[in-house]
Every structure is written in structure tokens, then in C-alpha cells.
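Okay, so here's just one chain, in C-alpha cells, the form predicted on its own.
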Amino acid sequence: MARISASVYTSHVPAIGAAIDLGKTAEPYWQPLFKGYEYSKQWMKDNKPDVVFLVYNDHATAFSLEMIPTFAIGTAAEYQPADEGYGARPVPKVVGHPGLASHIAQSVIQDDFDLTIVNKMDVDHGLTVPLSLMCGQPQAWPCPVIPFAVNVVQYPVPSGQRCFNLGKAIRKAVESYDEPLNVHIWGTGGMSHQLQGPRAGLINKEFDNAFLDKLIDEPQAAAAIPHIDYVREAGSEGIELVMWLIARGAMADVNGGAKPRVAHRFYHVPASNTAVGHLILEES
């Protein structure tokens, strides 16, 4: 049977992708941020999964404001980098895993979560920046990826608790897949940031680090954080952190198993007026 062996959490700031693509990672502004991912890139090589289930949000590329699914799972064989208005990132195409993706869709929908099944879409920086941070600049990504898009752009958005419960359903689905696959689940987006209005540029280090503490030691308490707290404390885009709860809900300890081990934790500000958080949890 397939198994989830680790969860990865990271911000997906578009300017990070631009810094990588334009060769700016060693510049004084960016060097401290990329240093925090050196461990992660080596860890990814040493703990290479068979599949990454990557939770992210689309930024009006695959889905316009005309149609916004709350949860959408990619079941295609491959996905091209999206043109987000300034050209597609010069990164490899994303190879999917239709078999596992379709199985997860079947299982999760039967567990009463409504998913939109997407057989064709392009993927934007929300998905490709985390891959670049964890994998560098390879000719091809090291493994297949299942894109899982969550609406955190247009209200109403799903609650943290619903995302956490969805993570549990995803773990159940993975463990019922009849093939010995090693799966990582990644939660991306956040941390505190706001892109518009009087509070544009807001960064709340205290809230961010408290969230990381809760995510590690009190995941149920993290899941119980109401929307208004994210908006008030972490800015309008801080709501992206609910996507991290999907990955955390898929770990063993909240499903009757052992607590995960913290392999790596990193936090840095600023990165294009955004707080960057990163965490790797390994199953015991």
C-alpha cells in the first residue's frame, strides 16, 4: 500500500521564483532566504518521494473569477507552467500521477468532500515556486506531482478545520492505494502578508511563529483558528495558511499514530514584503 512519509510546508512568493530564474539567489537581499532552503534541497535528494501531493492556490490562471472551485484535484498526465502575465517560468513541465490522483478523488469524494476533477490545467507560481525551492533547477522535476488547488482568493473560503479534516481523508485515500508508493504531502502559501489596502506590507512575526509552534505541537488548535484571526493578525493573504492544515491533517499523529519529527524549521522576513515560513515534518 502507499504511505505518506513526510509533509513539507513553505511559502510560495512569486518574487522568489523570479530571483531563481534571473540568477539573483546570491544577492545580499536574497541570500539569507535561499540559505534556509539548502538543507531542504539536500533532504529532498536523500528522501526522494515517488509522488508529491502538492496543496497550493491558483492565482487566476487556471481558474478565473468566473469559476472558482473550493477544492480541485489535478488528474492529468502533465501540466505546463502558466503564463501569469509576464511569460511562463522557465521550469520543467510538471508530470502528474493520474492513477493515484483519480484514486484519491474517488476516495475523498466518497468520504463526503466535494472535489472538482481537473483533467487539463496549467500551474502557476503557487505550485512551481515550492518545487524550485525544494528541488533547485533540474532538467526535470524528480518525481510526479499531484496538484491540489484550494480557493483562498475569493470568499467564502474553506475553514481551517475543514482543511484539516480533508487532510485526514487524503491520508486514508493514499493508504488504500494498492501500490507501494512513498508519498510526500506539501502545504504551501502564507505566511503573514497583505498585498493591498492601508495594511499592505503587513508582517506579523509573532503570529507566524506561534502558528508554526501550533502546527508542530498542537495541530488541532491550529485547525481551530477562525478566519477573522488570520485576516486580523496575518493580513488578507494570511488565510493561505489553511492550506498547510491539509498537509498537517494527513500526518499519522492526528490519525492515531506517532508524532512526526521536525527535520527542519526556517523563518525569514522580508521576501518581497512577505514573511516566508518553512517546515519539514517526517513520520516517526
Ligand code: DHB
Second form
Amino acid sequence: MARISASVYTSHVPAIGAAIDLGKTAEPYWQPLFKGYEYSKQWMKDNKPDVVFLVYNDHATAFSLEMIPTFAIGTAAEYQPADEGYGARPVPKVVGHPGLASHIAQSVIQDDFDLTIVNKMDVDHGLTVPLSLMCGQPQAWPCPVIPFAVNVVQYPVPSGQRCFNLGKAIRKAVESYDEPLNVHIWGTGGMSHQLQGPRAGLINKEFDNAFLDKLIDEPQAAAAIPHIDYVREAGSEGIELVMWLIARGAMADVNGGAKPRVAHRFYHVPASNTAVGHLILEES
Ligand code: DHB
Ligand code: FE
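Having seen the form predicted on its own, can you show the form predicted together with 3,4-dihydroxybenzoic acid (DHB)?
Below: every chain and molecule of the assembly, starting with the one above.
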């Protein structure tokens, strides 16, 4: 059977993608940020998964106000990096895993989570920047990736609790797939940031670090944070953090198993307008 061996959490700031693509990672502004991911890139090599289930949000790239799926699972064989206005990022295409993705869709929908099934879409910085941070600049991404898009852009957005429960359903789905695949689940986006309005530029280090603590040790309490608290404390785009709860809900300890091990924790400001947070949790 397939199994989840680790969860990874990371911000997805688009300027990080540009810094990588334009060869600026050693510049004084960026160097401390990329230093925090050195461990992670080695860890990815040492713990290469067969599939990454990548929870992210689309930023009005593949979807728009014309279509707003709350949860969308990619079941396609491949996905192209999107052109977000400056041309597509020079990164490899994303190879999917239609077999596992359609099994997860079947299982999770039968568990009462209404997913939108997507057979064709381009993937934006929400998905490609986490891959770049974790994998560097390879010719091809190290494994297939199942894109799982969450609406955190247009209200109403799903609650943290619903995301957490969905993570549990995803774990059950993975564990009932009849192939011995090693699966990582990634929760991406966040941490505190607000890109518009009078509070543009908001960063809340205290909230972010308390969220990291809670996510590790009291995941149920993290899941209970109401969306208004994210907006008040972490800014309008801080709501992206609910996506981390999908990955956390898929870990063993909240499904009757043992606590995960914190393999890596990193927090850094500044990076564009966003506080960058990053965690790697390994199943024991
Ligand atoms: C920034 C952060 C985001 O999450 C995003 O989607 C776009 C921009 C930023 O910090 O600039
Ligand atoms: Fe974003």
C-alpha cells in the first residue's frame, strides 16, 4: 500500500522564483533566505519520495472569477508552468500521477469532500516556487506531483478545520492505494502577509511563530483557528496558511499514530512582502 512518510510546509513568494531564475540567490538580500533551504534540498535527495501531493493555491492564473473551485485535484499526466505576466518560469514541466490522483479523488469524494477534478491546467508560482525551494534547478523534477488547489483568494474560503479534516481523508485515500508508493504531502503559502489596502506590508512574527509551534504540537488547536483570526493577525493573504492544515491533518499522530519528528524549522523576514516559514515533519 502507499504511505505518507513526511509533510513539508513552505511559503511560495513569487520573487523567490524570480531570484532563482535570474541567478540572484547569493545576493545579500536573498542569501539568508536560501541558506534556510540548504538542509531541505539535501533532505529531498536523501528522502526522495515517489510522489508529492502538493497543496497550493492558484492566484487567478488557471482559475478566475469565472470559476472558483474550493478544492481542485489535478488528475492530468502533466502540467505546464504558467505565464503569470512575465512569461512562464524556466522550470521543468510538472509530471502528474493520474493513477494515485484519481484514486484519491474517488476516496475523498466518497468521504463527502466535494472536489473539482481538473484534467488540464497550468500551474503558477504557488506550486512551482515550493518545488524550486525544495529541489533547486534540476532538468526534471525528481518525482511526479499531484497538484491540489485550494481557493484562498476569493471569499468564501474553506475553514482551517475543514482543511484539517480533508487532510485526514487524504491520508486514508493514500493508505488504500494498492502500490507501495512513498508519498510526501506539502502544505504551501503563507505566512503572514498582506498585499493590498491600508495594511499592505503587514508581518506578524509573533503570530507566525506561535502558528508553527501549534502546528507541530497542538495541530487540533491550530485547526480551530477561525479565518477571521488569520486575517486580523496574519493579514489578508495570511489566510493561505489554512493549506498547511491539509498536510498536517494527513500525519499519523492525528489519525491514531505516533507524533512526527521535526526534521527542520526555518523562519525568515524579509522576502518580498511575506514572512517565509518552513517546516519538515517526518513520520516516526
Ligand atoms: C507575494 C506573496 C504571495 O503569496 C503572492 O501570492 C504574491 C506576492 C509577495 O510577498 O510579494
Ligand atoms: Fe500567494
